[in-house]
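Here's a solo chain for you in structure tokens, the form predicted alone.
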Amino acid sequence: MICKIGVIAGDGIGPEIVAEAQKVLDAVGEKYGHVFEYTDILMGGCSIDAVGVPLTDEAVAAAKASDAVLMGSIGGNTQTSPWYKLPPNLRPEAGLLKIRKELNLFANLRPAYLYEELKAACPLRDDIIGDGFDMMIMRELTGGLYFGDRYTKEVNGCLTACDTLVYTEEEIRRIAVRGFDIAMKRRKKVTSVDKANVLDSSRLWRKVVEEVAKDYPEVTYEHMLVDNCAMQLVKNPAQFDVILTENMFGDILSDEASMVTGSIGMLSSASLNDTKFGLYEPSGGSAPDIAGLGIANPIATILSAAMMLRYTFDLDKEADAVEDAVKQVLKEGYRTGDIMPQNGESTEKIVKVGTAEMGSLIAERV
């Protein structure tokens, strides 16, 4: 199979971790007889530096011409980066919002899985962790507060900011259907998260989810308020299978879930439209403070590439091989700094490695 992949290396540690994902993909291609053709696409701060905007129309066209896009990290330090002195529509994240909208990437999948070998890195007590957890957060990605009308202006002599939260029935229905479809392939449970005790948008969300649930009699579902969900994630994470929620809630909850796994450097993600096309990226940020040091964890990006193999190219066997290679490397005791044992845990048989070595170890075991 010939797979055309747009590559957005991005900013900070992005180029380093994307390079390791490509290394692993090339190993997959060599073993299973596939060809991965890469097209570099500028987006984020590097695009601002090069052409003055975070995402050009030409870059969008290149992404649309690809079968899938593999992305690193976008942006810099919000306190020190000159990019954040620019107007909001010219900052790095504006490119991210634009490409999601242009490519109609409405469904964001963020798995949160606790590896047995990384239990020592989990901040929760052993009695809470139990036998571990395995959840999928389904986040609606192109509606809600991040895409509503906004303004900052003086009202009656007082500077006032307004952000508008809007959802249509159709936007809610399509992410709900995708969430229940994913649940059918997992443990057949959906937890729909909202704030229906306060927000009209959440009451509509709840209504539509209940309608969709009728078409999936094998799936059990429940509604949960977002504040309760945030608490339950650290109280009893094993209760969750698929968490279905809107854009801002999903943004917050998925980051919380990532830290429950021990490191955001382990969490992959996929953003899908209504075709096989997807944009695949790690859940973490650009980490400019460690960029260029060769110590960033590339596993989340490598696992994102595995999601790409599975969801865009239907190469389940190859995706399994990548995921198994990650498990094997961890079982053998190799760790980047962020997933080293903490709080006095034994480091016997643990080998600390850098970004490139971790990528090579995984590629060798594919």
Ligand code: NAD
The other form holds:
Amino acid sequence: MICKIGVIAGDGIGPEIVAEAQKVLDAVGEKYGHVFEYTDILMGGCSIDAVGVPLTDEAVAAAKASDAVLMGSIGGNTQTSPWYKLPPNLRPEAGLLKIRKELNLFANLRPAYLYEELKAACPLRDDIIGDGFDMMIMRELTGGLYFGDRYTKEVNGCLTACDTLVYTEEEIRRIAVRGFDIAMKRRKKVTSVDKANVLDSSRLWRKVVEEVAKDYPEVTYEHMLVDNCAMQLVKNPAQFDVILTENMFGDILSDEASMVTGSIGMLSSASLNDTKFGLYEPSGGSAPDIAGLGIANPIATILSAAMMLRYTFDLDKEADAVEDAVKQVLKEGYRTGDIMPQNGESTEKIVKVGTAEMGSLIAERV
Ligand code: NAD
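Cool, the form predicted alone is there; where's the form predicted in complex with the named molecule?
Every chain and every other molecule in the complex is listed next, the one we just looked at coming first.
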């Protein structure tokens, strides 16, 4: 297969971690007979420095011409970088918002997976962790409260603020379809999260999810109220496979779920539209504090590339090979600085490695 990948290396640690993901993809290509063709795309601070704006129309066109985009991260130190003296629409993050909009990326996926070897980084008790957990938070990204009309004004002498939460049937249906599709590639369970005991938008959400569920008889589904879901995530995380939810609930729940897995350097993510196209990136930022030191953890970006293989290219076997290689490297005791044993855990058989070495170790095990 020939796979056309747009590559946004970005700022800070972005270029370092993306290079390692490409190294792993190339190893996949060699082993399984695929060709990964890369097109570099400028976005973020590096684009501001080069051409004065965080994302040009040419860059958007290059992304649209790709099958998928692999991204590192964009942005700099928000206190000290000159990029943050620019008006908001010219700052690095404006590029990210623009590309999400231009590519219509309405579905955000964030896996929360607990690696056996990194259990100590999980803040939950051993009896709650049990045999670990493996869930996917699927968050609607372009509708709901963050995009509704809003105002702050004085009403009868009292300052009043209003935000509106709007969802259309179509917006709910397209994310629900993606959620059930993803569940079909996993353990075939969907937990749809809403606040249907209070909100009209949630009652519509529930109705549409039930309609979509009829097309997926193999998938078990349930509804859960968001307040209960927040509790269940720390009480019994193993019960979840795919959590399907709207924008604001997903914003909060995905952070909660990712924090119970430990390091930010391990967290992959994907944003999808209604085609096979996706933008794949680590959940963390550009980590300006460690940029250029060769110590950043590339695993989140490598796992994002594995998601790309699975969800854009339907190369499940290849995606499994990358995920297994990551597990293998951790099992053999290799760690970047951010995932070194803590809290008095034994460091026997643990080998500290840098960004490039971690990438090479994973590529060799693909
Ligand atoms: P950050 O995620 O960059 O860093 C938070 C902490 O996590 C830092 O101590 C950093 O060293 C560490 N860290 C992050 N990724 C790591 C990795 N792969 N390996 C080891 N350690 C890692 O968050 P921040 O400091 O709040 O933001 C820095 C910049 O990144 C800002 O400009 C912010 O806007 C931007 N940002 C970009 C994205 C994106 O590109 N999607 C997302 C979040 C933040």
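Positions refer to the first chain, counted from 1. Here the structure is a predicted model, which means the values were calculated and not measured. What we label the rigid core is the largest C-alpha set whose atoms superpose within 1.5 Å from one form to the other.
message: Is the shift of Phe180 between the two forms large enough to count as movement, that is, does its C-alpha move by 2 Å or more after the core is superposed?
response: After core superposition, the displacement of the Phe180 C-alpha between the two forms reaches the 2 Å mark, so yes.
- prompt: When you overlay the rigid core, is the Cα of Gly130 off by 2 Å or more between the two forms?
  reply: Yes; that C-alpha moves by at least 2 Å between the two forms.
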